[in-house]
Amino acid sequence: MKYAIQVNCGFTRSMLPVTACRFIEAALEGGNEVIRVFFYHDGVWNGVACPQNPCAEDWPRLAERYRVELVLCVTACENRGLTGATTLLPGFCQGGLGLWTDACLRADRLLVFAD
């Protein structure tokens, strides 16, 4: 099964990117594919180094052990303040919303984690 997934929410109102993080692992070692993992609207937060994100280690280790690659939405952390000067956790990259239709097209399942 090939996968296209959204975080939509951001670590510090919720549990689901902790969920997300989980799901995705469990998939991969499943025998699945993630295409992408694309963060939109306050889930861009979660790219972001802070010692409060509880999986500021384990989207990293997701991107550089399964080669999942993670999409902080461009549009979505410009209207945060989330500037070329804020440093991102390793495997992360912005990108636009093409990235994430892309995804959707490549797709078996879309997955969307929000509030």
Contents of the next structure:
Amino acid sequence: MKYAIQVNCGFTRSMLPVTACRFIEAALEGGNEVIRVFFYHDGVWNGVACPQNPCAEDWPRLAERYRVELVLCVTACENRGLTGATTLLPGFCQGGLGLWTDACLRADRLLVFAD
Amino acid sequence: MRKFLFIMRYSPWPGVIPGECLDMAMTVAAFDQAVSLLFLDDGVLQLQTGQIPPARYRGRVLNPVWDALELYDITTLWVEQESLRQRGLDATRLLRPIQLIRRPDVPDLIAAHDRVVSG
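Can you return the structure of this protein in the form predicted in complex with the partner chain rather than the form predicted on its own?
Then the entire complex follows, led off by the chain already shown.
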């Protein structure tokens, strides 16, 4: 199964990013493919390097071990004041909605982690 | 062509989420996919006419975006009757003509689409 993953919520409001992280790892270990993880809405906070981020080590590990693409929506970042000066975790990059659409169209299934 | 359904569940302000959902819908539509919108819960407030937001939220008024939807061929809009009724809104006084759907029929509507995005 080829998945496109969208994460809509930040780590301050819910544990969904942790669930997303674990799901992605389990899916990849189970022989599935994750085309891209796209962080939208408040989900873009997950890419910020800060001690309160419960997945601060998990996301970079996923990116390194499985070569998963972790894309923060650049417009959602701007809407929340996350500018070029913000320190992102390793493995994250910024990109546009075209990348999300591309992942949606190539995947068998889109999975949205939203509260 | 894939059928996308965007479920709009948030009130028009103070958040930026409704605008971001519309950005997403219009991007998908620009890639020649079929796009429908479903307004649920507080999302129905986005459709209310005569809204005057506090000055600091003026930039987030979505009315100009609504007019652009037709250019992107996003013409299938659904609103849930029960959400309207719970918020005291009148279906005949919404921003644009929109199809009413009853809550028990929502699962079938969702099942009829290939990609469902909630925001």
